[in-house]
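Below you'll find only one chain, the form predicted alone, shown as structure tokens.
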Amino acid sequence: MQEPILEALDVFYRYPDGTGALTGATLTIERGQKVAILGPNGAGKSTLFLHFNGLLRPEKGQIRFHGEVLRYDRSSLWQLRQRVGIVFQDPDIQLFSASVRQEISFGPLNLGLKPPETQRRVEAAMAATGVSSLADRPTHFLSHGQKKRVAIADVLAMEPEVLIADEPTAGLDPAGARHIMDLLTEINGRGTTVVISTHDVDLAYTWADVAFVMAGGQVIAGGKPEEVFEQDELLVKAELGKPWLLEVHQALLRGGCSGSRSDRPRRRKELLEMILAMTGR
């Protein structure tokens, strides 16, 4: 087991329109993972994640980073917000500043770094996320693709350690969310934690190294994709379909194809490879 970065822990949270929002919600995230987080609308996924980054705070339970109870003085969630970053759904909510390059530039600004640190990580962002040549293009021009790559940018800049994204695809054509989910990855890859939502079973199957499910404000289930999408009454309960790589596998093996149900398959590749072996050829 890594070391755990993110924890919730008995989370409770009613907004103040007395809608309650976490019931209970506890799981952990260990340092380095690729986690996505399900659950019809309503679940709570977004107002844990606003838990996560210290922008709500729970009225019984605990947030912990690294281990320690989060505070909640101005100092403490300053720190907090360097080292854990949200992208929200909408980018249009998190973008504000004229030009792409000044809206990347405000975060490290405001942390006090002198310019050339501010352009070293300004230009890191726009490069890891390939928008270096709109630096200077003002962002309320920017495509819907675009705008999810600059405020993804906006969280690089700082250089955090978790990386939470609500939704990171929603909106998005196809091939735009295979960018933005390969730009997660590559994040991931550099040692970054990355933290999505979504309602994609697909997405969350093939590309997370764990998956948690809510519903009711509360985590109902995590661990491996393929160990928690064999669940199916969970899926009815989370109001979520079965990943359509599993659902072929599980034919395939009610058909009469020789194989076993513990091997499943998490590529479109390793399933063709399975089918061509099922079949002899």
Second form
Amino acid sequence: MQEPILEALDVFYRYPDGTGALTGATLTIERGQKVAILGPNGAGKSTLFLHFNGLLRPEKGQIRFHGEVLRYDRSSLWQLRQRVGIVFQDPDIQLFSASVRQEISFGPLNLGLKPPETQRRVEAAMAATGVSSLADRPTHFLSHGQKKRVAIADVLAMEPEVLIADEPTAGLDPAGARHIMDLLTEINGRGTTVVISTHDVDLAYTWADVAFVMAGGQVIAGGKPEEVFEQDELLVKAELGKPWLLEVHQALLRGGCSGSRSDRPRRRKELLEMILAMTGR
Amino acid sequence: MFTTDSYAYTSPLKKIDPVEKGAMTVFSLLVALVGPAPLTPLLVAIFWGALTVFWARVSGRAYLKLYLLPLGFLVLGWFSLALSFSPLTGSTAGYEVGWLPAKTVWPSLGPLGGTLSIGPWQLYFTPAGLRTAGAMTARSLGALSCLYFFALTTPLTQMVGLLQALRVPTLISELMLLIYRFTFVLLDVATAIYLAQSARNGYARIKNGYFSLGQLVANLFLKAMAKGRGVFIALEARGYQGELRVLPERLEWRPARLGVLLAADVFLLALGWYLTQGV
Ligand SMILES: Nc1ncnc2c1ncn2[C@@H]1O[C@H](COP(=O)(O)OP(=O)(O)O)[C@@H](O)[C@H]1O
Ligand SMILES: [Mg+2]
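Could the form predicted in complex with the partner chain be shown next, to go alongside the form predicted alone?
Full assembly next; the chain just shown is listed first.
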């Protein structure tokens, strides 16, 4: 059932100015998962993402898609980019077109789709991201949250197998962030593998099926979120906090409440039920 | 420019095919330029001004303010046409304008009908000059009203579409689109830097104001370069093949409406002629 879709194998990358952004990054993303990549600023998350659809080429090491090493000729890249889509962190960089509908049509038209099919996909992507009412608005008059949605719709309209979103919640208020994460969950529910980067540990802990931690251009840990976030030294090394759900759970256990260490709550509701059970109610 | 752009985007006439609006504009422009001045161009200005305010729903005050923009040019042009300039010759009965000696040439022109002499030169209004200047002003107003109508109802993306329909090379039309897009990016970056500098009193005194402005321009350039690279990468991520293709907008094309407006222009032309003959 487990099937690798994207893999990075010992990837090295140095920017032209000499910054070594990736120094042997290795990770495997399985098909259909919700994956969160955590790490402090400068850890190399964005750089790794740019490798996943061939925008950057590793100096050393390999990127594989469906088990095959990426090739960097024009037509291979073109095929890859219709199957792996990236939503950029800064929507102002991504959005170029003046009207929302036209903006979203850019990707599908580049895939060589005919206008009627493009139209269908654009409408579907707008409906899925809740921006249908903005269809004729110019992109530069939208709020930041609306721009983020349009940026996701941009990529969604290309119907990729993997949707990568670089810090999708950065710069949003809590409600806006929750809406975006719900949207990504919904997209994942329709069979798309979703990969995000973030430094919001609480969000990643609850949302992700798998969490990876990056620091200094390497992937230093990966696995189920409840296991990854148990490792205190790791979190310190990656300058990450501990999800509050785990922190409270550990404090309860340390304080002598009965319960098993392996039975960690993933959601607020689970923790509350646990507390009620522990206190004997 | 940004206000005209936001009017265009919110205009109720946005859906009208730019080719139709372009045809209206060009035809009215011609009428304003060749029709008997000053009557026809003024009628054109009133007619298209009214359409802009009542049909395109641009606020009257904002619309009038837009005419302040070219006012300086109009005034300069008016003076250069209305005033004549010649060496001081012969003798005329003169009177003083302020502290300079002046001569009355055409008393019928009242206070304007004086001659101002500066050294060996004299400066004066002539009826012909005044007539030319008046015609020029009327034609300018007429032409402006047509262009404003187009600019206030047609978003830039549609203008680019129009250029493409007219077979302007894609390089030029796409450059226009990108420049337009980047103008907003630049403006955002510039505003952010300016605010950040002001917050630290960067513009509190004229001297550090110059310094801050220098920093702003230098930083703007660097940031704009970085953004530009980012934009290119993001385009590539979506399969950019060297052509910015997007879906065309759904636009209305109504020959009847175009016909009515063109007929109105012809009517203004005829009216201008009729009244001018009558005088
Ligand atoms: N365009 C660039 N040119 C030079 N260095 C860069 C560029 N982009 C990122 N870097 C550097 O590469 C490292 C990794 O950056 P990045 O991948 O953006 O990290 P993250 O997304 O995890 O914050 C950082 O040290 C950063 O300064
Ligand atoms: Mg980043």
